[in-house]
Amino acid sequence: MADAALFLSDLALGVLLGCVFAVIAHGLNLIWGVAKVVNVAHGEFIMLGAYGAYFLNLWFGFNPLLSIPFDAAIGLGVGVLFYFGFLHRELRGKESMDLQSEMVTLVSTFGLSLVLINTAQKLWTPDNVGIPWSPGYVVFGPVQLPLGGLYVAIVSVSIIALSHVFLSKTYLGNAIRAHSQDIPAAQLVGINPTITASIGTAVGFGITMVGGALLTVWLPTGIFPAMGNLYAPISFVIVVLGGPGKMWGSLVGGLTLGVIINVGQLFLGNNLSLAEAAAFLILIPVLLLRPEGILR
């Protein structure tokens, strides 16, 4: 039987890890919920956010938390370019996403992901890099937690909370929600679908790249061009678990996956691959019993 203190430690670390998983998936959740587009290149933008934090640390000595506003600003700009470069031409004038549009956006974002991976490998080599930042530890009884992971968890939950407030309490946020639910009705009340969708997509990309920066706290030597191949599937599973377009669903899905992966290793001989497989398997009963996600 696993030691109780070790179980509590792994559970707490799983919660902290789940918070950062939640924020890297949150950007995908926004884009999926607003534009109804599955961004296959999502993992590559997580990678770009991680490299953004790495180079800010290398050039200016910034820790991952200080790099957040810079990654967010870059992500907002990239999101606008992404919308007008890949989505606007296909989605303009349409009241909903049809099969042709789904295929066009899937293929184009898949192509973009290949371009980004290969460009990153040429520019930065396939070698692993990382940010040597450890502000220390805090002890709660038998549990010792890294302060960096705790800071990241607080920031991650704050980002999700702020996005919820933005979408539910502001005019622009309500316009984005209205656009995602019924484009013709939104236009009838004076909402410009192009501007609204581009802003929603930009916010999603900003959060995605911030998530990549926060993830570096857990990856002291794990930043490399193909890292998106791992974190994109994790993000998709989280969004499906919590429910596409549901803001707090990102946190529910992220915590679920983080706890299962971290605690699962304790009972699976520290085998990370088996723990990840167990976490992904939870998607099957959720899809069968609650295809709209865990949250109502």
Given for the second form:
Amino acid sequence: MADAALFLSDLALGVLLGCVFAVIAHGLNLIWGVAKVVNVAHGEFIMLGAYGAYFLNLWFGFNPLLSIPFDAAIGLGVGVLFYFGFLHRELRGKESMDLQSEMVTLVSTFGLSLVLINTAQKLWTPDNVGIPWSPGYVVFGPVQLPLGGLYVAIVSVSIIALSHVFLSKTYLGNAIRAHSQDIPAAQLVGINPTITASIGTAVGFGITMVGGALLTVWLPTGIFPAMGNLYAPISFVIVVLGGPGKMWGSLVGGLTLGVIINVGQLFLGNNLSLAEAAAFLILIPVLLLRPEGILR
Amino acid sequence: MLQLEGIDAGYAGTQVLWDVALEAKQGAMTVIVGPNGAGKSTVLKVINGLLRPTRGKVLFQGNDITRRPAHERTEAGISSCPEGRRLFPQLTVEANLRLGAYAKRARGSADETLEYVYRLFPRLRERAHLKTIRLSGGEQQMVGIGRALMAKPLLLILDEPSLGLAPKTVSEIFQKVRELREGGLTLLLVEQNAYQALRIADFGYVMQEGRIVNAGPPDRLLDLEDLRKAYFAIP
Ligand SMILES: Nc1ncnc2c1ncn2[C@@H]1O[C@H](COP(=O)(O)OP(=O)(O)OP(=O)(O)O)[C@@H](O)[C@H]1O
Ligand SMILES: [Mg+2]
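One more: the block was the form predicted alone; return the form predicted in complex with the partner chain.
Okay, now the whole complex, with that chain kicking things off.
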């Protein structure tokens, strides 16, 4: 009986955690789709988002939810810089990434990732920090849920829904989707590819950094410069599971991973890396059976 | 309305077009015919801005647009349905069409133009909320032409609208193209289906191996003995 309750609450926690994973993966998915680049430094932008929330808390006493607009604004700015610094030269005037450009962006984002980790270690030390914020618990039968996690899950789902509305109901959003599906066709209907690619990348970074801020609720002492190494792989698995370019795929993939990792740790003895390995294992059959992701 | 002067162009150092000159007159339908690989689509890319020529000029309404990027040309009134249509596969028919009106000159009247496109192709209204990958080839071609029309073009460019379609659908598409021409639209059409295309055209160009090798009114081109043999496949 106690075990069943434990399982249930791990399941529920997994769902809540999965919502945050979904946001982080959603950012990656957008960048991948619109900029055609696999951002190897993805995890480091999650880390920056988390530190953003940490310092806003340290200096101004903001809780992680309050830091969202600030992280989003920083993320948008960073995204624009990233686009013009790393991608514009490689993407300009091309229908798609060629092998050469793909290699260039892989190597340069890999370099960026190392630079960011090392700079963060210099500036903020390699030690773990965390945000003391615990708004209490809510109890559903045998399951006790942290309110912080619940709020963050609601915000996460709202962010994904909001970006869905932006991408499907506005001219600019539709142009970004058009760009990610066919660049020359997008140009032919009058879309300026530099605008869609840079704004799409910026929104992707904004969402990624906000995801980093939201994640801190689950990391009482888990903010540190190399934390990206734990969460970037999860994002990649989610994007592949949910299907690259599919917005709701991020949510479904995120929930799946949240549950697998949380319940996995129950059986694998609280070991995040081991649970992650399990997540990668389930990816293999999915890739074999449905290379386009679990959603139709 | 549109002139090409002495255009050389190519891909990654391989020259494909040699000294191409042509004109599309206001209110007329101009057709470019020629065998596979002649460079017809490449000419269209030079016109719509997807490819920069290495030499020569592109003039639209008297303005030199050779260096203008593709999206600005759409804004100026050149609208294309490219080879293979290139729809946005994951978007619905209606989303594809509405994106056609992305240019500022067309956005304000998108609702009316959409209604016009649906009257031209009633089948698209029924399919409005399907993703375009779910459509038949003929329906996809209609979306392609419709999307190009949504930009309220002054010059409409169609690259092989009949490609890969059943004969009955081909006639249907040609009928619509003729209607557009009768409505006063300026058209530039590329077709391998040379016979059918020349029959509804006002002026024709014949391309071969990257050069314009013949030009004239359609009846004269249709009469040329060697062209008949070469690829009109008519006795
Ligand atoms: N993107 C490209 N990269 C490299 N070469 C290309 C490219 N597109 C076309 N070519 C080459 O340019 C030449 C002309 O091609 P183009 O597509 O313009 O011919 P076309 O007359 O439209 O032929 P088709 O009737 O088959 O459509 C061909 O030799 C082709 O192989
Ligand atoms: Mg062609």
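Numbering follows the first chain given and starts at 1. This is a predicted model, so every value here is computed, not measured. Think of the rigid core as the biggest set of C-alphas that the two forms share within 1.5 Å after superposition.
Here residue 276 exhibits a Cα shift of 2.4 Å between the two forms, evaluated on the superposed rigid core.
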